[in-house]
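Given next, in structure tokens, is a single chain: the form predicted on its own.
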Amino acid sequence: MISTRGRYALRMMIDLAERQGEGFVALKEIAESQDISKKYLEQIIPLLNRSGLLLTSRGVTGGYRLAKAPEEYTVGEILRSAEGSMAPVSCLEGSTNDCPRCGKCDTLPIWEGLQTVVDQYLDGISLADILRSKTEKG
């Protein structure tokens, strides 16, 4: 299940990438724009800076930006980001299953087309896609 944590910041960057061109947008404006505590924010901004998801500037003026064009963020990317692992079981968080039963699991291919097919879905959806959506629904 994706937790709040990761919802917020799928908004977060739906938002920045509306503002794309308005160069730093100060989290206080978000906060506010997606009826979100600024103080949540506060707790999603250093796992999207660690992925390299943002831009800060700091200062009167400061805030965030997206660190690359929307076309070139996937859904994926930004929920891994926030959540972690996005694995359907435990037994696939890592790059490698270190499960004891893994050789001799009748479920495992089950897990692993899961996953496959959500993280299929979830990269084939770019923050541009969303604001095209967004578009052409009016």
Contents of the next structure:
2 protein chains.
Amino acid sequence: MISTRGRYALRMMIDLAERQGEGFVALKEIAESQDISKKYLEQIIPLLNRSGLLLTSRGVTGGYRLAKAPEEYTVGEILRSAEGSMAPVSCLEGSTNDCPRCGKCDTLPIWEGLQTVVDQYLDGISLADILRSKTEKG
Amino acid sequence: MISTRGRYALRMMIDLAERQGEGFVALKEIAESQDISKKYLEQIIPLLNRSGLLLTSRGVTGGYRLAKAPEEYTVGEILRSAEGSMAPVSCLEGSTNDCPRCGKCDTLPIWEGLQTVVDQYLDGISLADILRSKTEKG
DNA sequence: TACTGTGTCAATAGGTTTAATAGACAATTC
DNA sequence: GAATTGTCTATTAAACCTATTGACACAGTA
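Alt. form predicted together with another copy of the chain, vs. the form predicted on its own above:
Now the complete complex, all chains and molecules, led by this one.
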């Protein structure tokens, strides 16, 4: 289940992608246009920032903008940054599997396959794809 | 993220599938062989039972067995029974979407696609498939 | 320089969920 | 009727989710 952290992060990134060329956009504007608590978004931003997804400007004319072109962001990378991990089970988080049953686990291959399927799907969608389907629809 | 409810349920169903022909298997045996708290499994069983996945026998020789052949169970159906829902976002739970942003939501198509991909993967694996890959491995 | 609007960071809190544990009760067999 | 099984309800400790609050740092502008 994807929490509001990931969903809000994605909506914010889409909003910023739509406003490319407007320079830095204040968080207040994003929060209002997306109808999300600004204070809560504040907590999500560091998660995106430390992955280098955003550019920041401080001061009265400050705000955020995308660090790359919309084509270069995948939904998967955004969600993984915000959620910390998209692993379907905890033993697939991190680089090593610490589960004591790991060697004889009958279900592990299922979770590994699920993770592959999910990652392939989410990494196959870019921010640009989302903008494209928006203009097609409306 | 799949919780222990779903993971334990799946492991229990695999255990029962391996013991087909042994008649009714006591929960105590399953809990011990899978190293899962028997009392916790007790709570998961009603979730599987109300979906008709198990046959029950009470009394001193009682226990559980599969209601169908292993080929007829999919991993998806077991997980959905135990977890309640495999929807990636809450607005896709249930039959109607009550989200007020539903009509203009840019991200909804992404979650719908994710759900489709996940369901197709999980419903493509049967308990018999899991037993098969076990014997192949050793 | 003082002011104002921005981002940054830490702490807190209410609610829900998770993962159990415990105990009373019901059914069945020997 | 004693023992062993399943069934049901309640309780709990910990974690997590979803914010909210407030103090602080920074950068333009008057």
